[in-house]
Amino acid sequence: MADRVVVVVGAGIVGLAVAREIGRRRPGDRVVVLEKEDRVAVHQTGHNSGVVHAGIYYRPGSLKAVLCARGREMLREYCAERSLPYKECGKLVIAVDDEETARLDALEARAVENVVPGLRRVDSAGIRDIEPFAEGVAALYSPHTAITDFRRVAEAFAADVVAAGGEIRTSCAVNRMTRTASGIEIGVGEQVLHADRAVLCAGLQADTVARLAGGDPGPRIVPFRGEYMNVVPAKSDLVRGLVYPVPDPRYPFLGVHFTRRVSGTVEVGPNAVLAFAREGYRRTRFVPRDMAMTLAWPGFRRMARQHWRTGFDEMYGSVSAGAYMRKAQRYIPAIGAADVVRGAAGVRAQALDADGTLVDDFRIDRLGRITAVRNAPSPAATSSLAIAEYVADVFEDKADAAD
């Protein structure tokens, strides 16, 4: 097949990893990344906690489980090669009562099936040996859970794309796509770019961009803002690594936790609050179009009817530092509301099916010559290099298929 023009929409860590992988596999292809912002890694990539997950939480055999395990090893090697920060500070997932201990048992079985490296169960004394100021009745300890700086990783991926002859075009928002007999016409403003193949990695805009390509209306992206507290320097030494609660299995969120960053600071969070804008990093940001899309989706209404109490609780914690920190203090009592200041926030692009189900796995669809990444929340950053392999495999497997 002749050399192709391949367009990747979205310059977050997944889009850049995909562009890098396609360029590596077919050096003769012209790879063009289109990003609506003026730089790479602006949204989810630049607003996450920097945790490199070990694979504890994910359903065995799922894309998340498989690609997280492979991606973690690939990312560790990549960071070593590029002298990027990567520290295996370890993670405790702590149960503080009998109900959480029962959930911890189920989580341990899942983690064992996922072959999480070095995983072990510890009791209350073992918790204090690892994190002297943490409390609980039992915990899972994952010594190879790590931290990095995903923005810097994404910037390194971008440099690889350019070094291989690819292009990254910023301030280029895609506003239309037309599939033709020979390829795809992609509109950016008044300009049209002709591509042979395209990969959509649009994150918070994944559903809207997929619909431009003729994809199904669902799943719909529903944005959840995750807010962080910063622990004051006088108390930051009370946390050595990562301290997590046992997650509620009804939700794909991991709960408010303590995270040491590669900078040495410690954060508490994130929560999960419905955002009133796709890029709603502030509580006061409201975009009518975004909110209308959320409210119009039947899946949102079904989810809201079932989980409104949890949503209200999250919103209360958003405005009350005391309520926010009471959850976290169950695990490290010595750090309370007086020991934190409000920090940054991120927005998670959570896909929601029409029946109200929060999509709990990566979702990657084929639309003829277009591959659409429809759901890629955490651990997508950890898994990015492995997701890129997977997408490229799908991409190449059907590269010659007709629309």
Ligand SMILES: Cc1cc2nc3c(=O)[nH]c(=O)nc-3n(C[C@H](O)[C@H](O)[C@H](O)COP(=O)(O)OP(=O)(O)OC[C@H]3O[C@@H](n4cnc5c(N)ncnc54)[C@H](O)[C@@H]3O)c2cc1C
Contents of the next structure:
Amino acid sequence: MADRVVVVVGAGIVGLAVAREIGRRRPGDRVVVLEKEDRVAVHQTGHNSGVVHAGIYYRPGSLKAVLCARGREMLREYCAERSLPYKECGKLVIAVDDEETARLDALEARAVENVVPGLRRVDSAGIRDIEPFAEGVAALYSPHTAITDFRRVAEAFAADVVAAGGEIRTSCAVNRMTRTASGIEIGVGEQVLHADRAVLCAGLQADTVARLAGGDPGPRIVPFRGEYMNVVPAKSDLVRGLVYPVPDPRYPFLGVHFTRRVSGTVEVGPNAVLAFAREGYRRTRFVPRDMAMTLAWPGFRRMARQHWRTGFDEMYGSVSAGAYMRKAQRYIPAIGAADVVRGAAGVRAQALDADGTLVDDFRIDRLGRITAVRNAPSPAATSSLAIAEYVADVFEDKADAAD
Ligand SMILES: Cc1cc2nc3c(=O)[nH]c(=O)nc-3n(C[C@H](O)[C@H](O)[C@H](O)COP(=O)(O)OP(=O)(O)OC[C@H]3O[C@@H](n4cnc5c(N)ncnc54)[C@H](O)[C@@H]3O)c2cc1C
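Here we have the form predicted on its own; I need the corresponding form predicted in complex with the named molecule.
Next comes the full complex, and the chain you just saw is listed first.
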């Protein structure tokens, strides 16, 4: 097959990992990454918790379970090779009452099926051995859960793309796509780029960019802001690694947790508040077009009817540090509202189906020569190298049929 032009839309960790993988598999291909911002990793990739997940939570056999396990192994090796930060600080998932203990049992069964390395159950004394200031009746301990800096990992992927002869064009927002008999015409402002293949990895804009290519309107991306509190230095020694609650199985979010960062600071968060803008890092940011897209989606109205109470709770926690910290204090009572200051926020791109279901698994669609990543929430940063292998496989198999 002749060498091709492959365009990747989006220079977050997923798009960069995909571009890197395609360049590795077919060195003759011309790989061009188009990014609307003026640098890489500006959105989700640069605003997350930095946790390299070990695969506890995901439905066995799902893409999340399979790609998280493989992605974690690949990322650990990659960080070692490239001298990037990677620290196995371990994670406790703590139950504080009987109801949570029952949910912890179910989570343990799932984690065992997912063969999470080194996982073990501990009692309240065991919790204190690992995290002296944490409290609970039982916990799962995952010693190989790690922390890294995903922005730096993404920058290293970008350097690999360029070293292999690829291009990363920043300040290039894709605003048109036309499929023709010989490929795809991709519009950036007044310019048009011809591509033989394209991969869309647009994160918070995944649905709008897929629609430019003629993809389905759903699933729609609904933005959920995750706000963090920073623990003051005087109290940050009270947390050694990662301390998580037992997640509510109705939601794809993991609950407000304590996270040690590779920089040595400790954060509490993120919560999950419906954002009024897709790139709404501040509570007050409101983009009418984004809100209209959310409100017009039938799945949103269904979700709102079902989950409005949780939604209000999250909003209340967003404005009241006391309410926010009361949840976290169930696990580490010694860190309260007086011991934190407001920190940064990230916005999660969470896909929502028309029936109101929050899409749980990664979703990757094909449209002839175009492969569209439609849902890549956490643990997509952990899984990025494995997602890239998966996308490159899908891309080759089915794309060939479109020749
Ligand atoms: C608060 C928070 C905490 C998280 N914690 C973790 C964690 O601890 N561990 C973990 O594994 N995952 C975590 N995640 C999830 C993880 O960050 C994401 O799954 C991952 O970064 C997704 O990468 P991406 O490349 O798909 O998206 P993004 O990083 O959002 O990149 C998409 C890119 O596409 C670009 N783009 C969009 N539209 C266009 C266009 N029209 N033209 C050109 N470019 C365009 C955007 O500018 C952006 O740069 C967290 C996410 C959040 C928000």
